[in-house]
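Only one chain is given next, in structure tokens, and it is the form predicted together with the partner chain.
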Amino acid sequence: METFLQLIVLFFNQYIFGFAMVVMFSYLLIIVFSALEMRSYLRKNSNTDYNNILVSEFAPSVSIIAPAYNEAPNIVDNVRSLLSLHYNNYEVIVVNDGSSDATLAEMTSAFDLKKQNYAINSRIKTEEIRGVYRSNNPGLERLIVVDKVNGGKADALNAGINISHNSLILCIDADCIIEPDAILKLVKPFMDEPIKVIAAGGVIRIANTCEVKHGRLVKVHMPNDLLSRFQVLEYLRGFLLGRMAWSRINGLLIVSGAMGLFDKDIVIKCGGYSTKTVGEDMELVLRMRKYMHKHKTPYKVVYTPDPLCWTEAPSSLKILGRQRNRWSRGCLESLIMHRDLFFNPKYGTLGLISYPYWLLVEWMGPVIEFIGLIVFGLLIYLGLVNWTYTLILLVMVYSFVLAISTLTILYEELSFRQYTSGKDLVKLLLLSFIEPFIYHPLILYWEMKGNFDFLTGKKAWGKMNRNGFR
């Protein structure tokens, strides 16, 4: 019996160690690919004159779709900021998703909106549209406000897609701050890639404590609270390393829901956003990619490393917990919905690399870590821990994580250097030391809770209270 138990422990040790090696190796590959992609992007675009596209009548037309639910305090500023982006051919569609506050009333009075007869090409089924509003003011010609029965973010985006007139759709969160030249930079890949681009994402950054004036970001600062600071580091790592690397090998599975530019035709052919998952952004990209594979059309999903969108990160544990719980559920839902991709050679990189990575590393990683912690606790209780070896293993993991975080900060320093103040740089570097002990366990807990909630059938989005920008 004892030998059998020893065998199990030995197998467990070997398996977990092997898994850790695979994860570390995949991170090393991510570092290499993201460096290559970043270098290639900076080289390609360092001399680009975006004024060409800004003023050109031949630039592709874009519809910005911003779903809004109970956004009354900030909606007017946010819409004004969207209306003043640096681009020529675009329209702004704000979808009031059955808000219970004065979101619609605020917009109606600020923009002099009038309800209009509007023919809607309902290519995607949505909740009932109560009305379409436009302004009599010729200066607000590009604004369309849609009022509909509440159906969730995905449903609101679908309603916006049905209303839109243009070939490219930029789906954004209404409470984000979009950089003025965001459309210019996102549109370019659709025009200069030799193969069809079906979706493009931009880097999302944390705007907490940054200075905002009239819906525009004027100065970047590190957030005041520790929780938001951790998210700064986390977002930098996620976007500058992760997404850039996946973009390099055309293996991106997600374009952030906060901001993504899509080929409308393909989105409609795929049936639009799914209302059956809380991870609608990831699910849509998966479905679009599968569609392109099925039709044997070469395609690309790309990422732009420029900071194009600034979002307010949750600064309370409760709200952050809800968000991560939802992300975790959304990821698992999307992975299960598209399980036929798993090691399916028919889908190339998508089936053989991206999907297995997301399933085995991104989703299963936290699960294995959690089981590992339970086993570790059990071994301590049984007095079976070799503390010297434990210390060595801990040093390995800690130094590796620290090296990755520091490398991300170096990437930021070499590329966009948003945190110009020396103090902010020191704060970022110090954060990386404590993040594995304070922030990481919290994220792990919320991810596990998300998995548990998925198993118990929880479907709620979770209320997201924001403090607003200063």
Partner chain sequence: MDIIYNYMSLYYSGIYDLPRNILIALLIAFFSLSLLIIFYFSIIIKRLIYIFYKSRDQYWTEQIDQLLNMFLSDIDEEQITDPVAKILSEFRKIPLKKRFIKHLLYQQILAYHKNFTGNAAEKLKELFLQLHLEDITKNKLMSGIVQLKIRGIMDTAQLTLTEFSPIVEQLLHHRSSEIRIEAQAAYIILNKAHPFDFFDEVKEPIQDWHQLVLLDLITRLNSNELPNFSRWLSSNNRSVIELCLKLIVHFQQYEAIGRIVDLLNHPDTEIKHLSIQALGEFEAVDAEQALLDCYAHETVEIQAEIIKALGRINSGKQLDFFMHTAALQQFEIAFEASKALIASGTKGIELLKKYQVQAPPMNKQILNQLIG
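Since the one above is the form predicted together with the partner chain, can you give the form predicted alone too?
The following holds one chain only.
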């Protein structure tokens, strides 16, 4: 029996060490590719005059689609913000997805909306549309408000796609704050890339505690509460490192649901957003990429590192847990739905690199870590732990994680410097030291709970309460 347990310990140690080496090596590659892509982007866009795009007759037309469910506290300011973006040819479609609060009433009063007879080309099946509203104010002719039976975010986006008139669709969350030049920067790849761009995403930043006036972010502040600060560091790491690197090799699997620009024709040919998953943003990108491979058409999914969108992050453990639970379920649902990609050479980078990485590192990593903690606890109980080996491994992993976070903060300072206060930088650096002990265990727990809920068939989004911007 003792020999058997020793064999288990040996296998466990070697397996965990090997997996840790693979993950670390992949992160090193991500750091290198991210640095190369950031350098290329900054150099290529340093002298760009976006006014040329603003007045160009060749600039693509854009339809902004913003699903809204119980967004009454912020909806008017957010719609005003969307109506004042720096772009020439665009429309704003707000889809009231069966809100139970005063979302529709607030918009009706603020924008003098009237219900109209409106022909709808239902290319994608959705829940019933109860009415389409336009403003009596000639200055608000680009605004369209759709009222429909509740069907979820994906269904609301599909309804907006059916209503839209333009060639590109910008799908956003109604509670987000979009930078005035966001469309200009997002459409640029569609105009100057040598191959067809089917989707583009931008950086999402945390707006908690920032100063917002009339739907515009006027001053950036580091969040007051610790939980939101952890999310600032997490978002910086995920967007500035992760998505920059995947964009470099054209391997992006996800364009954030908070803000993504898509080729409408390809979206419609792929059937629109899926209502069968809570990870509709990732699943759509996977389906669009498979469609392009099927038709042997060269394409790109690109990422813009400029901070173009600001969102209110959950400031309570309960709401953040629901969000991460949903993200975990959505990721797993998308991976299972498109499991034919796994090491499939027919799909190139998508099948041989991107999908295996997301399956084996992004999804399986937390699962292996959770199992490892259970086995480690059992080994402690049995007195079979090699503490010298364990401490060396823990120090190595902790130092590596700390280095990743420090590099992320350095990338931010060398690029867009949204947090200019020295105090804010010190706060971020201090967070780097304590994040693995406080925030990471919470994320691990919520991810595992999301996997368990997926296995038990849970489909609900979970209520996401918002505090609103100040």
